[in-house]
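Next up is one chain by itself, shown in structure tokens, the form predicted on its own.
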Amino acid sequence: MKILLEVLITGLLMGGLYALISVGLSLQYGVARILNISHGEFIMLGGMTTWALYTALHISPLLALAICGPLALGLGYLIHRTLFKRLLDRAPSFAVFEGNSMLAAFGLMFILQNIALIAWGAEIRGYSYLSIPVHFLGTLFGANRLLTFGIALAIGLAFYLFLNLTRTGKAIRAAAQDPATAGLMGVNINNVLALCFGLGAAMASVAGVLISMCYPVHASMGLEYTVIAIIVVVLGGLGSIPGSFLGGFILGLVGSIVTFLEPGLALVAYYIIFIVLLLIRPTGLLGR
């Protein structure tokens, strides 16, 4: 029972990070209609920047959250306004834009990855932060893992309230449902789409900061997290923010159980879930 409890809690802790990672991608695809293959590179940039700030300047990772998040938001906003908006303006339909934007995101992935390789090299980096053991429900966990779970949950809840209670959040939801009608109602669609892409990049970067507090990071780590984010988004339902949270926790539990049984098969289990979902329920758990 103790081992089972440890495996379940580990899955929930990892699921919190998966949920935060996937909410950003869900926002980018659900509203901006961009399947951002470079999503994981923003996670990598957040993690590597936090490592550099902590090891070189002794800046706390908690302070790095306030640095990396806004920087990624501005970078994502700028990328959409300069790259994806041009593709959208020239595309004859949203279907053509989705294909073109995915190809552009592939190029962006390699650009960001190679910039990171030049800046930090290919070595695996890591640091120790709040790694003291904490007794929790009869098991031992690092304080950093419990802290990252709490931060991820708080950010997710704050974002959900932002979408439902603020005027900007309502504009985002309107643009997701019907961008043409939302534009007729006075919503600045171009600004909303760029903001959604920037918010998705910011959430990915924040998740990268949290990941670096618990696990080693390196310049080529992005693609693995992009795959995980896509699987979670499909599992929860494309464009569904609550579905992304639910899918993140489910995938975290599955990954923890499979890792306990056979560590090398976790990613294989994720792909199996992805394929089965596409065959049985392509709309996901909460998708429509």
Second form
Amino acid sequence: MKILLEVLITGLLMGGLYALISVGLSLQYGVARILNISHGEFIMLGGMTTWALYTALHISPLLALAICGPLALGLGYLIHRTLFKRLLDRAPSFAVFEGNSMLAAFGLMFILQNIALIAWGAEIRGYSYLSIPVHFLGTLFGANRLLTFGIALAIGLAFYLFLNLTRTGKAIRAAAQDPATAGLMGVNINNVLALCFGLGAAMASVAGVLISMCYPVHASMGLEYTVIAIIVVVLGGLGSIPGSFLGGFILGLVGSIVTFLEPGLALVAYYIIFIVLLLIRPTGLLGR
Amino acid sequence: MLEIRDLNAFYGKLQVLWNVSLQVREGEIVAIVGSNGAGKTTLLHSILGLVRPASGSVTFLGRRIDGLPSYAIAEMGVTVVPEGGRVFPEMSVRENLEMGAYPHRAWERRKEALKYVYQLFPRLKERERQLARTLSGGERQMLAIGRALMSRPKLCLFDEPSYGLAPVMVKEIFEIIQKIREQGVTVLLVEQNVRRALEIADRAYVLENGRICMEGECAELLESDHIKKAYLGM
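Since we've got the form predicted on its own here, give me the form predicted together with the partner chain too.
Shown next: the complete complex, the earlier chain at its head.
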């Protein structure tokens, strides 16, 4: 019984991180129409940077959050303005743009990954932060796990409120539903698309910081998280933040249960969920 | 207020507008009428920055606006009620209206504007929290008009406002367009329903095959043989 509880809580804690990763991708694909294969690389960059800051300069990972988030936001915004904006201008239709932008994102993935390999090498890195055991519902968990979960939830909630309550947030939602009409209402679409890509990158890198607080990181960790994010986004329903959280929790739970039974099969289980879902409900659980 | 000179525009390689010139003076309702495929929508889109004209100019309040992006034109006080409404389906009625107030000069005073729009369309107030996709066709059209008014426009374009609506609804929409003009908003109306359009407008331009073939006071146009034969079925 205690073991079961432990497995479930582990799954939920993992799910919070998965959700955060997926909200970012959902934004990039749902609004900016970029299936960002390089999404995981921003997670990796966040994680590796945090490790480097912590080991070389003793900068706290919490401070790294405040450094990596804005940096990734700026980098993502710039990448959209220079690379994806040009692809969008040249593409005769959104369908063509989706294809081209995915290929460009593939290229971006290799570039970012190789820069990281040159800078930090291929070794698996880790550091220990707040790994003090804490009693939680009768089980023991690292304080770092609980902290990262809380931060992931808080960021998700803050972002949800941003989209629903602010002028810019509403412009993002309007642009997702009908970009041309949003433009006629006064929304600068190119700005909104670049902002969405930047925000997606920022959430990925923040998730990377949080991941590095609990798990080892390395330069080629990105793709696995990209795959997870894609599965969660499809599972929850594209463009739905509550959907991303629901999908993240489900995948986290499944992952933790399967890992408990047979550690090697977690990724296989993810793919099985993905395929079954595409067959039964391709719009996702909360998608329309 | 709005002046278009010698406008030529293409759709792909096909020329859609040929040397179109027209003007709209402050406080007027001007109609652009013509059959399907005459180039009405392309003309509207060149005013709104959605189509880049090949040559010619569009001037609004003395400033060239051809070549400007849509959002900049919206900031200047030009708004549109698009064909079919084009409301944001996954946003509530209220949020749709708030999106109308997106331009900076309108955003600060959006609460006031909201009151005015709800007064004009009590039905929108009742459905404030409903998602726009659950509205009927007529209600969507009202929402689109309300959204346009939220921007405190100087010039409001209407793209086929009667299209697909029941006759009762059409009558209501046209009454509202007149009311909007009384509030000081200049109106440019694009319509296939030629009779209705000529009844409420001051002046009209007739667009055929991408060229303006007739223009003048609506009362005169309604008496012309060509209009009677080609558009009014008389």
